[in-house]
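Here you get one chain, nothing else, as structure tokens; it is the form predicted alone.
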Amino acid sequence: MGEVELSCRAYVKMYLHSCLFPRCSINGLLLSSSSAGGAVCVTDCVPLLHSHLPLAPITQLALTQVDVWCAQTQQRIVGYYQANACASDCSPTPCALKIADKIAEQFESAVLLMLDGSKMSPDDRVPPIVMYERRDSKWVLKDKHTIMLRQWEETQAIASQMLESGDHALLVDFDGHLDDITKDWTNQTLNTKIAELSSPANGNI
């Protein structure tokens, strides 16, 4: 299986989720807006639950109504992201092998990513991310040699500022919205943010 890369807003986003939700395990969806075909573009997430994740009736509402999204904003489900409550765990659960599976069914090229909490300090110089890509009906770990997170620096000072700021409050997930119909889970507002900071004009790239 080919390259996958991860934008800037892609993993600040998923970051910032699980800031949010530190003893709960967190969950979304990985999108990509580039066409199929050679490596994969994580360019946006969508942060789905911060509680009873396993439960498929809320899952599958989320997916139905991402995929629609998805369908309106030329995008597409092309992953799905986890991190555990337990900070040094990072294997995929079987909630997380399921709803991969599930994707994986009308993307072949989909990738399970889970946080690994335990490294997700600002000093950590690598991306606190396991990636597994499937092959042969199994998830095995994809070779980090075909990850690739550009200005990985720079992404990180992002999320830290935006950590240290507050913005993960502006974060809102698919159980978020649930609760509140008028919040937004597609995080428009945040994704402006995001891209303010990561702009040539404020230094970044």
Contents of the next structure:
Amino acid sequence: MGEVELSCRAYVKMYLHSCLFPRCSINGLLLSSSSAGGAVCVTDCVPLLHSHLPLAPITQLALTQVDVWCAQTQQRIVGYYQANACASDCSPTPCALKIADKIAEQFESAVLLMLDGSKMSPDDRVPPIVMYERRDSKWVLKDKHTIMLRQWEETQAIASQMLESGDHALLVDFDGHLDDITKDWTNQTLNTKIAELSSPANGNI
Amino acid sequence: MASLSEMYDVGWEEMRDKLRKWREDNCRNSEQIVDVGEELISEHASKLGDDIWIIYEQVMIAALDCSRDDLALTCLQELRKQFPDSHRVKRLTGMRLEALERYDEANKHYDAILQEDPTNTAARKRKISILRAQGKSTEAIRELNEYLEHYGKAAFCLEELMMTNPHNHLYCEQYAEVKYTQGGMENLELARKYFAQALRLNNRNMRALFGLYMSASHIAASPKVSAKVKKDNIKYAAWAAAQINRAYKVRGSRSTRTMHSSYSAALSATESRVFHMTLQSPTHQLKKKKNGFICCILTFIRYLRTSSHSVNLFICIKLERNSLPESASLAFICKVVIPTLVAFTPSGHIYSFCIKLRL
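Having seen the form predicted alone, the form predicted together with its partner chain:
The next block holds the full complex; its first chain is the one shown before.
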């Protein structure tokens, strides 16, 4: 299938989400603000849960709310990411497949992204990502050459830097929003910080 | 590097009390515990008296969590010196082996404890944790069930938890979520009741509030229920929606509030066949809310296009005290709402329109 590009902002937020809850399984949605057709460009992500991932009510609620927010901000949900609590196991769980199926119903080229917990140290050269795409109603591994991360070293550096300085504590996922509804799950403050850290030459959103 | 006590101007007593509070609340804020505990142990050990042993244990476990094996070993050695034959200390030794991923040695350790004391629950739990860490979930579940049966407890843990902790709204809410996920009319009704119970125990639990709304809406939307059940559930859903709106209004920050006005309506739209859109709008914000409202109408229409059944559309406009005069809101409805709906909906999809103005 087509190419998928992962932006700096999306990767950093996913990374920080998994670092904020190192002992839990976490998941979230991948969003794109560019129009359909051609390569899928993941420009942002919304961290969703860090507890009871397979339970339906909150997931349904979150999907609805994110959907409406996307409609307001000209984005669309193009994928789903998850990191398992057991760092050495990065295979998609049944609940991950279900949610990804739902997303694929609305968007054909949807992607399922699993974060590989064992490869997330700053010394690892390769992005700790395993991506799946939908072919013949099944989720199959995507060819690594169709996944692009522009300026990977810079993105990785930004992620490590933010982790060191404790910025991951600023991230708010949907679970956190339900615990305290004054917190903003669109993470505007974090987005601004990430934008500041990326070099001006980097045209990524 | 400045010590914590210098940076934050806290005495050793405060640090000790903080550690006690975290112990009592069972917090897993390991980085903080390591920071505070390490300093307490190295600088103020003599002042702590007998408290020091439990602090050693607390700091050791936190150190394992943060991969600070040096600190963990120090604490463990002190504990071993003081309590050479203790099973509790043996369990800590096992935990350290687990942290170092030396699972076989850890298992041997726990087996030795269980041989001397077959009722030692802590060792049993650690063995199950090892299975989980190794990804052997089926075996872990089997062991867990054996462990539960061994103590004559029910296999359904949450029901047991709720019985022994009737005031804990979190268990209640979690049980409700499980029932909701299981699906089916009986489970949905149970889910709604337990969400309501969780709310009774803690009326600020947003998850329970949303859960109540969603389960009541689903029940109301089902074709199999009687008219009375439908009516009751619509009432519950409406109540929950009002509470949610109020919570966001009162407590939500600006960003979440503007988002919420539109998605509370969208929530109704995607959930049930009886659609209940609530528009609450102070006068001067009508323009802003208009966009939000249009957006949720569009979401609703998108839903209609993909659904195969016709719907009853209920628009309930609730006016605040000092808000728009009726004529203005009526004009809004006539000029904006109805034309949008009529223009974009596939014909034959809305078969009844009921607009209620509630003052």
